[in-house]
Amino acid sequence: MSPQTFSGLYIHIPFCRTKCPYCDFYSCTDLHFVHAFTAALEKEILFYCTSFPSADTLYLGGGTPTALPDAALSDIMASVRKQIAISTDAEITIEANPNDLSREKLAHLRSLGFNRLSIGVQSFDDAMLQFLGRRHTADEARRSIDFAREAGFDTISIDLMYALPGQSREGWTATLNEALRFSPEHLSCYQLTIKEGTPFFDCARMAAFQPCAEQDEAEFFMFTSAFLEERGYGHYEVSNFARAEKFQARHNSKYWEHKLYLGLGPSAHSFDGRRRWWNVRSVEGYIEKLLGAADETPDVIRQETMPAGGSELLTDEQLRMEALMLGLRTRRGIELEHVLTFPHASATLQRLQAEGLLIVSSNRATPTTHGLLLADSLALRFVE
């Protein structure tokens, strides 16, 4: 990678105070590993700082980054800034749980340079929060947003979930209205997906609750898009809405636009334009791999020391297909020239336009709202 190229930098914080029953992202609840984790992370940063020397987005996700003590967050940010040039206009995001966000915590986050806050509210309905296993209440969520504004965060994203078992259209509308009361710059609205390996998967299999029907999920999606667009929030990606283009998530856009990104921490993924690799899905394994070779000095850290769990070298065909799939997840769409490289593309485009799934304009193919609903299968229509 050219030294002048800005990448996206993602750091996976693998700690949660409690595990939500629907979540399949890697995390653990044993915070005794925090000190060793930050030491291992510093070593991983040292290894990659020459190949990924600069970044214009930094994203701390998880897990629950705000579950970390202030000192650990300070150490992480100091390690990053020491080894990687973060642009002066960088988008610097941290994910947060509402009941971690005291005034003191938020002031500390601001002092570390975070300028974008992604708050995992999920719902303003206490019954729904209890069902989801969240450790905050609706009142704590409201208070955290107020505190964030007081602390000077002028870019706030609120995460919400819909299509929950037993959730009514009226209940979801109430949560959306409550969120809009705070005029967030960004909203991420995800439907509940039951993932294998989670407690919710076992509950659904044992009929402990009835998942939302597919048709109802589709209706929730279409309603959410129309509701938020009517109130000034552009539906720019399958699950994401922004109050203005400048508030679209710059870091996540790197994934959708197939740009370079470096992922650090357990289970994090990286992409250098041709190769993708990912770290082991274990905080103990991550620490052991990086700190096991104690005799290594920073300038002789070897590839063998890295905690990679796997990698793949993408072919031109794979890169072309990924670019299509990612592009059709966004309102920006993808260049028509790219689409036309696929066999029978013209006929497929005509069918998708006739079905109301795509629009071709200004030499781009862009999905309609209905197309975004079917984004996961839209690109596959070009290779059937």
Second form
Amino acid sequence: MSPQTFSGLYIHIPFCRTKCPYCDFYSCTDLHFVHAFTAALEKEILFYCTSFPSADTLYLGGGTPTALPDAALSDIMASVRKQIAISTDAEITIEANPNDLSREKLAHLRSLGFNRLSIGVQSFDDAMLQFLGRRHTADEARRSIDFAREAGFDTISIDLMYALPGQSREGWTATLNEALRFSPEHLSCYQLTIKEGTPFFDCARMAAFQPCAEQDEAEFFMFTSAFLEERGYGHYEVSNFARAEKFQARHNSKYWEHKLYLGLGPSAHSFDGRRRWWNVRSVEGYIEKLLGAADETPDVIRQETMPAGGSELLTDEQLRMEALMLGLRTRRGIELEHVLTFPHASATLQRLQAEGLLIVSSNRATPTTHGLLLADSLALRFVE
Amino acid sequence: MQQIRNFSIIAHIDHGKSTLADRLIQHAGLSNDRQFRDQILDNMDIERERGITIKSQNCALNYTAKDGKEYHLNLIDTPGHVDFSYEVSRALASCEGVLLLVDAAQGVEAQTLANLYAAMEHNLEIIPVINKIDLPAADVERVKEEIMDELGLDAEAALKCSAKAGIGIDEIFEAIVERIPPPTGDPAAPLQALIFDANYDPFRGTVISCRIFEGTIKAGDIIRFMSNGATYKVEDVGVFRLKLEKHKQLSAGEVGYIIAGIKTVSDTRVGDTITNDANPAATAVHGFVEPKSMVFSSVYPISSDDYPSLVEALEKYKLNDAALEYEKDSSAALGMGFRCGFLGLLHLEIVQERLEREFNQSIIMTAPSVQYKFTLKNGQNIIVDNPQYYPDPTTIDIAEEPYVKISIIIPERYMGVVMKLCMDRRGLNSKFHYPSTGRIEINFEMPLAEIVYDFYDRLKSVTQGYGSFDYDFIGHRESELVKVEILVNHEPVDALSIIVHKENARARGLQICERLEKEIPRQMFKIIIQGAIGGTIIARSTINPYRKDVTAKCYGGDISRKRKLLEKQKEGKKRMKMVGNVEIPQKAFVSVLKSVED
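Following the display of the form predicted alone, present the structure of the form predicted in complex with its partner chain.
Whole complex next, starting from this chain.
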């Protein structure tokens, strides 16, 4: 790792007040661990700061970062800023749950330097919110966005979910229209994915509800893209839309552009261009590893005390595959130079262009909307 | 020479041949208990898994008989399945006697008879041995009656043993010594050595298994193959123990190996006679049956880049399996490959498995076909075993397909279901007789194509494994044939087309379409599968495309998992074949061959 390599910093806040039945991100609902967690995180920052001295994007995700008490959030931001230079024009994002966003909370977030707010609204339909197990109502969501604007957040992203069981096109359109009333700079629209290990997975298996049919998912997707594009939102990644290019998520784009990032906190992943490693998926394990061993020499933090969950060293071939599959998820697409390193790529490009899934220009191959809908198959077409 | 005995063990499948062979070897002190693996002679994985012997293996045993003399016994192991009667015939030509093994519970079965007739053709001494006498279901008296009535042998001369429990082994050794005649031949006569097997050793080249009928062979001799006149210098001769054991020479009456620096594997023809170049024999050894291919199928590499590797694998494979015939073939759908001739369906399956396992080939095999004869309106006669070369139907005057006479022995209670099965498969001219109380032998004349298809599987299924089965080719007969083509997205997949009897065409076409529908994964576009005779569509199915194939979220923690999935799919793709723009997995081609229990 050379000092300049990293620029994206992710911190995973592993706490939620309640667990949502569809979510498979790591979090725990026992907030007693918060204090020890912030101490452990401070130590992890200290270990990495020499190889990661500065950042131009910072992203607090979770979990529910806004579930943390103000003091804990202050401590975390102080720890970061003490060790890592955050550039003045940095994108500093925090994920928020609508009913955590009081005026006071929002003012505090502004004071800590957050300039982008990603609000987990999910739906403006109370029945859907209830189905999703969310702890807020549509009204609370509306109010939280108004408060955020008042507090001075001029970059707001709204998270929405669609292709829900029983959801109609009209219902989804209503939610989209509600969101657009706030002129958010950014929208993330996720199709519900039923993942193994979540309560929804068991529900679907026991036929407690009927997941959206693939054909309908496809129609929802094409509709959403066209609907938002018509209203000025660029569909720049499979699930992401921005009101202008400058509002595209800078931090998240680093993942799709295969750039380097450091992830701190339980279950967070890091990538240094060759190696990827990830932390243990447990708050207790994370805390114990970082704080468990008494330091003989507090100034020197040893690699062994890092809460590693695993790592992999990527081969050139694997790096090429990742860059391809990530690139094909975005409207930037992928450089032809890169694509052409795959066998029979020109023939595949021609076919995909003929099938209306890719547009090939002089130096890039970019997926069409229909291509984004089939992005995983697209990548597979190139590997053999 | 008086102290040499050359013998084989012949039996119906599962009557305990390999177990007896192992017991004899162990008894002769060649392997102690610690070394003893079950069924030493079945040394291929497939043989162990399927419990059948495919390749003949040989072993020299020393035995001190009750007369105080030491005897040199050469055991020549033989395959036990109907498809391999050719290999049995080669082994039998090298023997003076056989142990005819009969299961004490099962009694005489179809292959017991077939094997007996083969041994009789070679004028061999036959020693009936009733095996598995320790089984609770053993009925030695009934089996003795069958030996007398069915086989026409002296039942009182039958030995009783349990190879598994080691009972009666001494008596078998004594009978071999007393009843099987010693070989004849003149060690001083011109050399006549019969090749009955050959193996390829990557370090030493071809290892020839042979029986010396006349003369003597030693290292340094210049030998000549009588079929093609090729000459080689002998490097090494010896006998088979569990490994090769070098000897100074091999003389008339002996069985052993010859290594003569033969690098080009196709130079060795099993069935050929080796003689001395300087002092040649006047004639070659008689008594060999040329292998006759009954079933034909094409083999293609999944990736056309692997064609050279397949060429090499087939060349090496062929050395160990003289019965396999192959020639170059090409398909519009599958590229360059080989048309292969097999002894039967099991032989085909074994070749396929061995090419994949032992030679690491990823291959696709086409639906098995038999050899059809066509007389065209212009008087020309043609033979077709490959649907690709099916003549223009308007030019055909007479079409003929091969018929076989089948013999099935079953417990009486299965008679109804077996009769129905045979009639459904166009069986004709049935005959029955009762070899013993409660059992029935059924004969039918039937098209070979019906057997090749899935007859044996069906027979085993309807008789719950109690049916024993054998068949003999009886000639071609006039028939109404059609070619069914399979089209994937309107492109004919030549490798999937089949020649069938007119009445079976629709059912087979539908079945192939349905199986392909199940095995071809959804792709990004709609796939239409059709069966057609000429321009007429007789069967159809469709595979709907992916509507959506993308995960909603892909952030820092998702990338590894997604890449791993892609890597796994990439591996899966290696086993796919592109036909037009459709990816067809290897298992789709295989599924077309397989029978399904209904």
